[in-house]
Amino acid sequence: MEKRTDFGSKIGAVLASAGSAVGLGNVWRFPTEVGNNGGAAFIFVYLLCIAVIGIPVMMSEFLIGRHTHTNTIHAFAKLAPGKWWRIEGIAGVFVAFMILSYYIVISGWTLFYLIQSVGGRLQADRDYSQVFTGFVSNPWMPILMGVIFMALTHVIIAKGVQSGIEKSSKLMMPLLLLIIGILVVCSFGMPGSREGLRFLLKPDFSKLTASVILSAVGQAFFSLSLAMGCLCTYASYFRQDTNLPKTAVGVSTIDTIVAILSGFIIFPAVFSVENVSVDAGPGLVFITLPSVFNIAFSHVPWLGYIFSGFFYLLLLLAALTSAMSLHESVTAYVLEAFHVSRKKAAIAVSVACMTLGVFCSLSFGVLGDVKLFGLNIFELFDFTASKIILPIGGIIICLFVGWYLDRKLVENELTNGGKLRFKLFRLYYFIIRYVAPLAIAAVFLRELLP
């Protein structure tokens, strides 16, 4: 087995972890949730949930990973030998494997749309609903795009922690933030920018319902890539002098900024076009927005060409940084459990995930009639991972750190053996024992119950 290495710098650790959290959920799902739940009022609750629930749970994953310096499965086994807590580690690696398998499919879509945009085909007067449906139901093009995306992810993971993950994160995360900045500036010049900003910044608290609040809790949890084994795995590469609370706050801040700025990009464009709803749902990115960009920039076509190209490049970068962490979560286990080289472990994971990804992709076409519980293969993977395994995993992490681990061990990890001051430890401990597991349980029950 190859020698284990750590991140070479603190900024590398932060950017890699932020890359894990920043994904399609920020650029795609967050604006969708904002549109579906009333705008600024939802964002206000979301920010509270990030601070009160997201950051404490992230810190918990960090301390498990850094304390053990091993993959997620072995981490729980090391901290609780012979106990059933090991199941949580297994679930974390398994759900990362499952999510990556269908995440490849969506990421392949972003690659296709980037190519279409660069080629000028998204600036034409087309029926984008038919374009999307025709593409995803094609038996080979989405698979080809997925294979290319997986190849990019594989190359980075095969190079290792410092030469692959850290080096790529140092390049991609600043580039991602730069692109967001450019797009936000461009969006402020759109005719509907004022209405879009009002929707995002002026809260109407009369729209707050129990459903909206639970949606905010769920988005905060999933946006930070919690309970997927990714952050725990990345933390296992942290140096001992890493400030875990500070790193969690930094990662959460970057993740939240990306999510909110994505709203600043999308909603001014949406409000610039008549008869386009802010709650367009998941089809917003691939069906609604191409048409919106085309119409909003009809007076300056070359600007629309650049805007759409940068937007889908942003999506691709966000997808890639998250896919890296999902891949590494599984690769780290294969590498350490079976004592093989990193390259062999990465190949095994890439081939296995891509194989399942083929079936997920075909579920929109030739395998569309293959269903279980009324869900096609893609939908079944998504539902099982995001609605069942992830929330249960989040609850178990809270119970493990809050009730099973020795309080002194937890405090020592978060203060680096007393070298750092963490004045909010008592509040953190209360949240991780009571508030976070109850909030996640509420979201879990809401998603399952009719």
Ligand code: TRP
Second form
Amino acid sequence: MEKRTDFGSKIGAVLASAGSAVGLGNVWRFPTEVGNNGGAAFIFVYLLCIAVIGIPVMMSEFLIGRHTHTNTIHAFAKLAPGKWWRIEGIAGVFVAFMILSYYIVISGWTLFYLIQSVGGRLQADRDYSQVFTGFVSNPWMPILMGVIFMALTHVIIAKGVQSGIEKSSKLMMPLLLLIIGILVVCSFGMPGSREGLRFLLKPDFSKLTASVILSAVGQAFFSLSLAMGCLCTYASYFRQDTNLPKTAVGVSTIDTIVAILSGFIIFPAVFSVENVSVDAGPGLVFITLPSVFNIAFSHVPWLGYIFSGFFYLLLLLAALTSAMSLHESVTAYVLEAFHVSRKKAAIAVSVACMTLGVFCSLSFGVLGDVKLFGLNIFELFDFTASKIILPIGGIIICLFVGWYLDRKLVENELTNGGKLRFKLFRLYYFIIRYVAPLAIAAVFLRELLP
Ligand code: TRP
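Same protein, the form predicted together with this ligand this time rather than the form predicted alone?
Zooming out: every chain and molecule, the one shown earlier first.
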């Protein structure tokens, strides 16, 4: 078996983890949730969730990974030999596998839209709802796009931790941030920018219902890539001198800034066009936005061309760095459990995921009628992973670190054996033992109970 490597630099560790966190969840899911849940008031609660629950849970995942220096399944088995806790590791790798197989489907769509946009095909008066339905229900094209996307992810993972994940994150994350900057500036020039900004910045607290608060908790978890061992796996490559609390704060800050700036890009655009509702749902990015770009820039088509091209490139980069982390969680396990080379492990994961991905993709077309509990294959995967296993995983991680692990071990890991000062340790510990598990349990029950 190959020797285990670490991330070569601290900035590499931060950018790779931020790459995992910043994904379709930020650019597509966050604005949709903001639109559905009343704008600025939702953002306010979301920020609170990130600070109070998200960062402590991220620190916990980091400490499990860095302490054990192994894949997620072995990490739990090592810390709790022969105990049931190791189910959490198994669930983590399993869910990462499951999410990856449908994540590549949406990622494939972003690739298609990028190609369309560069080819000038999104700069025309078309019925974008039909364009979208026509594309996703076609049996071949979305699969081809998914395969290309998977191949990209595969090549990076096969190259390994330093020359694959770290190097590409160091390239892609700054590029992603630059594109966001350009798009935010462009979008401030749009006619609807004032209205869009007002929607994002002026909170109406009367909109804050229990369900809005709980959606914010759910979104925070998804966006930060928590509870599935992704960040645990990355942390197993952190060096011994990495400051875990600081890294968690850094990663969460980047993730949150990207989410909010995505709102700054999307809402001014959406408000620039009449008769488009802000809560357009999952179609927001693939149906509403192309038409919005088209109408809003009808007087300066070249600007629309740049705007939409950059937008889908942004989405693609975000998706790729997240897919890498999902892939790596599974590959690291296969590689270490079966003592095979990284290349072989990565091929096994890519092929297996792509096979499942084909079924997910076809569920938008020919397999649309194959349903269980009223959900098609794609929806079933998404539902089981993000609404069932993810919250349970979150609760288990909190209970594991807060109640099972020795407090000394936890404190040692977060302070690098006493070398660093972590003044808020007691607050952290209180949150991990009580606040976070109870809050997640509340989300979970709300999602499941009618
Ligand atoms: N956080 C990513 C996003 O915002 C998705 C993701 C990657 C994820 N790894 C994860 C979500 C682990 C939950 C758990 O799109």
